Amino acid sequence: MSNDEPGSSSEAPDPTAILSVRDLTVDFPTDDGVVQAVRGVSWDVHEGEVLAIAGESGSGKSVSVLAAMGLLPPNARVSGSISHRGQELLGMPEKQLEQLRGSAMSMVFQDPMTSLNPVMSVGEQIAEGVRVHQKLKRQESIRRAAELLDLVGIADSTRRVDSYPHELSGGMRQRAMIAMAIANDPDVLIADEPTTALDVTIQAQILDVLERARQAVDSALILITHDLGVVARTAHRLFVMYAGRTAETGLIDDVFEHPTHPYTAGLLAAIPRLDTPRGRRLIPIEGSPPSMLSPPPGCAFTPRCPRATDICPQNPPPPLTLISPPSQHAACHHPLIHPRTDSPSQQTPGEAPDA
């Protein structure tokens, strides 16, 4: 094994990446103490890539991308480095960030009903962003809004530009949010749990719309989700977070076929699969994530991990370590070793290592 994980916190930002995050830490002071939401996270997204950031609620996945967008509340304490095409974003004046938001980077939020302005028509909200970044006249921007609604699959778009958010279904509102996000051809599109409140059929349609929209503007996509089923059909690379830290990262096929972190293996075992024999129960991950007001000194996954030993609660997990060439890295004292690595210390996944 080696510690040459591309994008580790000891390295400079990747010059080939569109968006590069290094050693990102985010804290929130509260009356009860400091919430350590993100703890030393590093990742990159490249041209045309779909990067999925997955984990349970509270893992820090949304906070990390909100920090990249400069959308955290004023009391957030952010350190590390976030660069867009080599330009450092942390500490950038707000006016410069405003120019980047919507043009270079844009975001599809989780709940479109609370993200859209209820007293403005959908078309006007899309057109407003177009006018800010492209200096078009109002009529031209409304025409552009109708084209975008048509692109994301909203029928009769020339009429729907005059509709208000409450007049649209949940799926149509999410399509309108995607149209707004791609209005200025951003090179990074961020989607935060874009299918959470939708039924399975509409979820599939929205994922198709996101992919079509991404290809239309030739952007990279960062997909924030807790649903690994969504990840499987959408992403190229997976970045798994737990308790504010990186658990595992790798190419989708590699991680799904051979998860190396016990947490990733647990997430995959807890989702239904078509090839699972009838009658076999899903295997839940017992317990709950720790409070980020006082995260444990060692590995935060220890109380829920079937492979934990005495070293785990005392010592933080090692930095991301190359487990399976060329792509899989995990931060774990006892990663799952699969036969394809030709390692002499092979163990059966799910079994605790010899003490």
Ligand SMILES: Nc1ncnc2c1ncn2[C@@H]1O[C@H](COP(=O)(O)OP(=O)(O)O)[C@@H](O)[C@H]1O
The other form holds:
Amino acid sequence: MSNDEPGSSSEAPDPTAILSVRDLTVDFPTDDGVVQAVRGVSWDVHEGEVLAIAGESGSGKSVSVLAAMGLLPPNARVSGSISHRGQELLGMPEKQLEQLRGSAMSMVFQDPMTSLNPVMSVGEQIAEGVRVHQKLKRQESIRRAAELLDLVGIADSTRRVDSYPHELSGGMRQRAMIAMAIANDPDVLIADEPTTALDVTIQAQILDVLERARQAVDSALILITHDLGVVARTAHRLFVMYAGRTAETGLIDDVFEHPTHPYTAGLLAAIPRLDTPRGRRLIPIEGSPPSMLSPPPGCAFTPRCPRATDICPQNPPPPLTLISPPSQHAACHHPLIHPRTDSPSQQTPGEAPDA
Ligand SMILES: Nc1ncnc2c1ncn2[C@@H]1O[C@H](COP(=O)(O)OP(=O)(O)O)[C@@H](O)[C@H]1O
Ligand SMILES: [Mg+2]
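Having seen the form predicted alone, could you give me the form predicted in complex with the ligand?
Whole complex next, starting from this chain.
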């Protein structure tokens, strides 16, 4: 298969990608059975690119990136391939992974309090992170911390370096986390629901800060979210997960314009938009995702899907297939095929989008 067809499990890692994930599977054996958290996903993120990974809670977004960071609990069973600039990360010795974490790859979590040390000033924490990976004197590293706090919009940064995490607001703490994440000039930054725990009024600011930080170090960004509204402005490409599998991938503008997977269409219909007439209710997708302890044998979206037919509960979704050129791939028995003015032949009889 060609490189134009992301997600095919037979494909080799993309040598031009910074992070290339192939056929990643993650299981967790538990007392109740095996949780099949991630079931064969593949994606790439390239230099300077913003890749959004979206899907409802429990779809396997965090587990996929934690696998890339080598941060899964020891009982996790991981297979497939995750390569960073051509170097395989699965099975890499912990010492070597530690070197990569915090320098080449770094991560911002939903709740900064879980990653910040409560008894150390934020400046000292950033400075310490800098000194672990760079040969800087203490004074220089503190100065660097202040510069980074300045960059993420923390005013009066030379004084703020001495603040403890509890002295900062939630938004300020997330800014400090972003400063820490870029301190060692990573080439891929991973932000897992970075605005979910924050007040809606500051979510947009934090997304702007993240983008500013990304540009400052010229890294790629993987932005994870359950809310497609969050990624519209920031992301270049979108990767939609459902029940541990890929539902759809494509350039963000293409997917937003005409989603090809019914699940993506459902997610998009639930985003508040400026042009939504007042009083018109947004339609969330009814029902909820399946338990990953015993996911159904066919397409897991079937019970919630307006396009499902008899084959859907019986057969797993087909491999990701190019549905709408140039960028959109979906794994669906009945994708939405949109008539395009530039390529009318794309429309298959009986598969026209629902009105
Ligand atoms: N350590 C673990 N042990 C067992 N199950 C887990 C563990 N971590 C995650 N899971 C399960 O894996 C699935 C995917 O989780 P996750 O990747 O966190 O979802 P999300 O898309 O919300 O980030 C969920 O069903 C979750 O309950
Ligand atoms: Mg998560």
